[in-house]
Each structure stands twice: as structure tokens, then as C-alpha cells.
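Taking the form predicted on its own, here's one chain by itself in C-alpha cells.
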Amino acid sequence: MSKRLTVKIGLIQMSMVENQATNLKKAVAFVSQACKNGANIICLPEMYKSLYFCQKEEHYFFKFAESVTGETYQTFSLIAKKYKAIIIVPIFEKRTDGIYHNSLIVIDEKGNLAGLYRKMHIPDDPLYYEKFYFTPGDLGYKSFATKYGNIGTLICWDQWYPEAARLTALKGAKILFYPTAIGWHPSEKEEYGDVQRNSWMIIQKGHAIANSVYVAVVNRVGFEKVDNNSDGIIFWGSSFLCDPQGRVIVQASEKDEEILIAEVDFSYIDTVRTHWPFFRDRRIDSYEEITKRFID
């Protein structure tokens, strides 16, 4: 029998306002509280520091970007070191003049920069005009070795792609974190809301099952509108953590700010993979066509 390897996960579901300093102050308070509640690995939502400005294409918003070692890193590095915690913090990264990424940094328990991930899949949909702002990630899929175990990091739109989850798991990640900014168009919520949200949950629970890993999803919450010519977005919260068999361990509401704290046992992954040996039975000799855009 595998030795238990338990870790406490902290997920910060929060709403954002126009003032970035206010958002940062709130995030610091929430992360600090999660640390005080015993969380070893903590994750914030995608683009936690601002409103979701990708609702419109506007050059003004590029001024929100920062370097990898900018204010976000400087702020949360101190907290990570103080509480001996791993903190996953999304950033709007300015890599150089004219090149920006939707990224996240992993800060280790000593306050050091332990990892950088750049969002690979960039959407371009109504009110989600991310291709205007973000260059697609070029660092590949990542598994970061930390004091509390190997963690994989993906971002929002990445969550719809089984290939991203698989490659991250194959690199050793025991838990996949998905910082997220997803919600309803107000005009569509009544007719399509349940289906959209359920699809979002099912696909990520499927990643957990297919790869025998834990999955942690951290969404923002609340109504945001940055363009007076649109109806805005109702971010549906519902942040959750599920186990390697897709069972939800803890889940937040659709409307409230919450700090989710839950324990995971990484040794359980070995148990599941022994009885459901998906990795053993993969036919890696038959997958070469997966790299094609479409098979005619």
C-alpha cells in the first residue's frame, strides 16, 4: 500500500473591480487567510488583478501588463516565504515591447520564482477577444516539482483540450490547476446556462479520470462590464476540486467569493492507476495522426 502523501489545497474564488490596487489588496488578504487555514498550495483566478478587459479590443489595457518579476511576484513572494506555501499567481505578462502573454507564475515556499507557464490556447470569441492581447504560449506544458508534490498548471481555455491535460500529466503532475475566467453572456444564461456550466465541469472531471490526477479549477465570480456596447459577462464561479475518479471534493457557489480549502492524498493516484491502468494501455504507436489539424 502506498504511503499517504496529503497536501492541503487552497482555491481563491473572488470578484474584481476596476481598481487594480483594490484587487491586489483583496487577493493578498484571501491568500494570507488560506495560508492561515493550513493551505500548502494556493491558486488565484486568471487575471486576478483587473477586470476581464478582453471583453473589448482596446490598446489602453496593455498598460496593465507587468514583468514576470514585477509587482505580483514581489508581493506574493513575501507571503509564500512567510507561510512556507506554494502560490500560483496568474499575471498579464509583458515579455518585451509588443509581446504579451496570459501567464502564471509559481512561487515556492522560500519565496523564489519556481516556474512560469504561458497559456497555450488563446480564444477569440464574443467578449473573449484574447488574441488581440496575448501571444500564444511557447514554453510547452509544464509540471513543476515542489516541496508538496508535482503540480501542473494550465489556464482557462486550455481546460477544453484533453491533449494539454494528458501532456501535463505525462510530465509527472499529480494535480492540474486551471486558473479561469469564464461565465455567461446575460442574454444566453436562461436558455444555455446550465448546459454551458455543466459542460465546463464535465470536461475537467474527465481530465481527472483519464489521467488519474486531481483537478483544481479556480474561477472568478460576479458581473463585469468594460464595454458599454455589450451586455457584459456573469462569471459563474463554481470553483472546484475533484479527485482522480472525478468525484468533487469541494465546490464553491456560483455567486459568492470563497476560499476553498481541501486535503488531497497524492498516494491515491497510485491506487487508481493500478486498478484503472490507462497509462499502461495507451497505444502510443497509433497516435501519430493526433498532430494533424484534421484527417480528411
The other form holds:
Protein chains: 2
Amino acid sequence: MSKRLTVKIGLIQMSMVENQATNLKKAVAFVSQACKNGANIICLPEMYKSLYFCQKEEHYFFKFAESVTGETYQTFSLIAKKYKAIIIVPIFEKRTDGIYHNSLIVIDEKGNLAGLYRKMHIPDDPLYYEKFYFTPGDLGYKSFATKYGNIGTLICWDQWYPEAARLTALKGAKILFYPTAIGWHPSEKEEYGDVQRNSWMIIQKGHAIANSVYVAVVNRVGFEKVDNNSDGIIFWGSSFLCDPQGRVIVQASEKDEEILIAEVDFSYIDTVRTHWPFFRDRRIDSYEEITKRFID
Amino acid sequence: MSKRLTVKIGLIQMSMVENQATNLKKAVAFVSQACKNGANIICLPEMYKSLYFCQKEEHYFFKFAESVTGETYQTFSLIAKKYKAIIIVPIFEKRTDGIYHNSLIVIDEKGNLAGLYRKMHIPDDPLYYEKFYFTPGDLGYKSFATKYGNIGTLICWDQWYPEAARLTALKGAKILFYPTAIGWHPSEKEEYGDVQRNSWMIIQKGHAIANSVYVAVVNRVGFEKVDNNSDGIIFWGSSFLCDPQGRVIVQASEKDEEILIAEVDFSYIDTVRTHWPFFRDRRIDSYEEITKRFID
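Shown: the form predicted on its own; wanted: the form predicted together with a further copy of the same chain:
To see the whole picture, the full complex is given below, headed by that same chain.
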């Protein structure tokens, strides 16, 4: 048996309002509380500082963007240092004039900027007009070495792509974090709500199983309407943490703000990969065409 | 709305005995019954004609192998033609002296040999000593055009690899068939049985979701002990068919032989892929390293 390598994960499921200072203040309070409750690695939801403005294509919203070392980093760097915690914080990144990314930063327990990930897969669907705002990431998939072990980070739409999970795991990540903003169109909720959320859970549990890693998903919660000509989005919460066999360790409700805290044991990955040796048998000589759009 | 393209799928969950003629006779009876019940595409479990002999490394068992156009093809060709059905039949393939594969053939409604797939991912674990018997497949991933649409075929251990499902779907398959032989070690069943079978279901539903395809899994059932020095395997049945959103359409029990028959609608894939456009957004410029064993 490997020596246990236990780490406490903190997931912040929160709702947002129009006033960004209010969101920032709340995020700081929740992250601080998670730290006080013993969390070693904490993750906030995608675009934690604003409403999900991608419901509308509006140039004004580009003003919300900040640099990698902007207000978000300055604020959470102090929290990370104070509590000696690793914090994963999504940011709406302004890289330069006309180039914006849907990103996240990893801040280490000394308050240093330890990593940057830029969302690779960008959606564009009714009320999720992200291709208008975000240039697709150009940093590839990331696993960051931390004092608690290697952690992988992806963002929302990435969660539907087995390739993204695989490449992050192949880089050594023992846990995949997915800050997220996903919800229901009110008119679809009754008929399709359950199947949509179930699909979202199944595919991410599938990534845990395929790669023998932990998976942590952090969604926002609450109803938001940015465009008066639309019905808005009911964000479905349901943030969860699952183990390398896809077992849910802890899950939040679909309506309430919650600070989820749960322990993982990174040494368990060694056990699972020895008993389910998927990595041993990958046919890497046969995967080349996965870089094709369609094989026709 | 696309015009409905409904097809009846027949999945044969059966148990096997030592006498191969008995297994063949039963498989013929079950497939014929499925045809009479209206099935258009029928699939048998992995290595349908014998006990799961890979529980033991024994040279004698190589005698069970047959050529692609051997007894299995000769027998089911007649059934396929008689009932105008597509039949997917696993075979233990002898390709030449010293080269054996864990394969399957696709027989079309005229009785012709329409396809051959050789299992790409070969396991080797206690009581699943397949690397001793089977040379890994060298035909790659397959989607076969049939009169009912394109069908993809993979075999058992392939089911743990998102790459295999993805490449098969990229070749046009609208449904993935997984003939399978998976079960519990008796000593593990009580403690780990549920989580093992759940992982197996989740990852395959995940393939359906990631690729917006139907998935059909056909397992054997019953207790088999080939090596008197072992405890044998309790094959867990639970064959199932799920839709492109991972919803189970029909599932067999874990203990009984069953002929599952259910309708799928291939036009639904178009609907799902339009509403969940995962294929549109794949970052094919970023997947190249998936051909690496590990990125270290």
C-alpha cells in the first residue's frame, strides 16, 4: 500500500450579482471560510466576478476584463498566503487590445502566481455567446506542480472533450478542476433538465474513470438574465467531487450557495491504476487521426 | 426535423458451457428469435462460442480458433440471409500459425462478409490473460456502412478508451457495439462489485455523450471456472443500449440470459449534434500529444 497523500479540496458554489465588488467580496469571504475549514486547494466558479454576461454580445462587457496579475490576483494572493492554501481563480483575461481569454490562474500557498490556463474549447450557443468574447486558449493543457501534488485545470465547455481530460492527465494531474457556468434555459428545464444535467455529470465522471483521476466541478447557482429579450439562464449548481472510479464524494444542491469541503487521497490513484491498468494498454500507435475534424 | 431513421437493435445476453456445439446452437436460436422479433442489427457477446478460456494460459485453447470465413461465418451467413438482418459475431480468429486475434465479423443482410474488426486494446489481468492469446488488432477503428446506416464495432477492453470511441465515431458510426466478457472475481463482488459495474456503465455512457452516438453493450452472464486453481468469474450481464445523451433505453439483468430488442432513431443524432455541437469545437490543433504514452 502506498502512503496516504490526503488533501482537502474546497469548492465554492456561489451566485453572482451585477455589482462586481459584491461578487469579489463574497468570493473572498467564501474562500477564507473554506481555508478556515481546512481546505488546501480551493476553486471558484468560472467568471466568479460577474454575471454570466455572455448571454448577450455587447462590447461594453470587455471593460470587465483584467490582466493576469490584476485585481483578482492581487486580492487572492493575500488570502492564499495568509492561509497557506492553493487557490484556483477564473479570470476574464485581457491579454492585449483585442485579445481576451476565458482563463484561470493558480496561486500557490506563498501567494505566488503558479499557473495560467486559457480555456481551449469555446462554446457558442443561444445565451452562451462565448466565441464573441474569448479567443481560444493557446497554452494547451496544463498540469501544475503544487506542494500537494499535480493539479490539472480546465474550464466548462472543455468538460465535454475526452481529449482535454486525457492530455491533462497525461501531463501528470491527479485531479481535474472544472470551474463552470452551466444552466438551463427556463423553457427547456421541465422537459430536458434532468437529462442535460445527468449527461454533464456522466461525462465528467467518465473522465475520472478513463484517467484514474479525481474530478472537481464548480458551477455557479441562481437565475441570471443579462439580456431583457431573453428568458435568462437557471444555473444548475450541482458542483461535485468524484473519485477515480467515478464515485461522487460530495455534491452541492442545485439551488443554494455552498462551500463543499472533502478529502481526497492522491495515493489511491496508484492503487486504481495498478488494478485497472488503462494507461498501460493505450494503443498510442493508432490514435493519430484524432487530430482530424472528421474522417471522411 | 430530420426524417426518422428507426432501426431495431437486438442484443443477445447469453451464458456459455464447455461444449462449443451447444453454445453455437444456442446462439443460432437466440439470433433467430431476435430476427423473428424484428431486430435489424443483432450482436452476440465476445467469444460467444466458448467459455472465457483466457482465465488460464493454456496452449490447448488455440485449437478453438477459426478463420474469418470459418464455422461462425458459414453458420450466421445463412441466418442473416434468411432474415435479412445484419449480424455482428465475435470470433476467435486464427489468422495464420502463431497469429491469433480477438475479432468480430459483420455479416450483411445478404449473408455477405461485410466487415472485420480486430480488438485493439488487449487486457492482461488476473483471470483475463488475453495478451497470451491475442495479437493486438492491426486494422484500426472501423465504421461499416450497412443498409441501416453506419455501425461501429469495438470489443470489451476497448470500452475503457475514449480514443477508440472517438475514432470510431469520427469514421461515421452512429452506434458503437461492444461485445464484452466482463465480470467479478467472487472474492471482490461484495465489496467492489457495484462500483466496478457502475464505472463500466458510466464510461460507456460517456462515450455516447461525447460523440452523440448510440452505444450497445453485450455481455455474457453466468459463473465460469476454467482454472481449478482459481475462483472463477461471475460474469455480470447488465447488457445495455443507451442513447446519444447517455440515457439507458433497455438493460438486461445481471443473472439471466436475455434477448434485448429496442428501437433507435439514427436521425436523432443530427438533432443532438446540432444542439450540443461538440464536434464543431474540437481543438484538433491541440490533440497531437495524445499519441504519447505519458507526457513527462
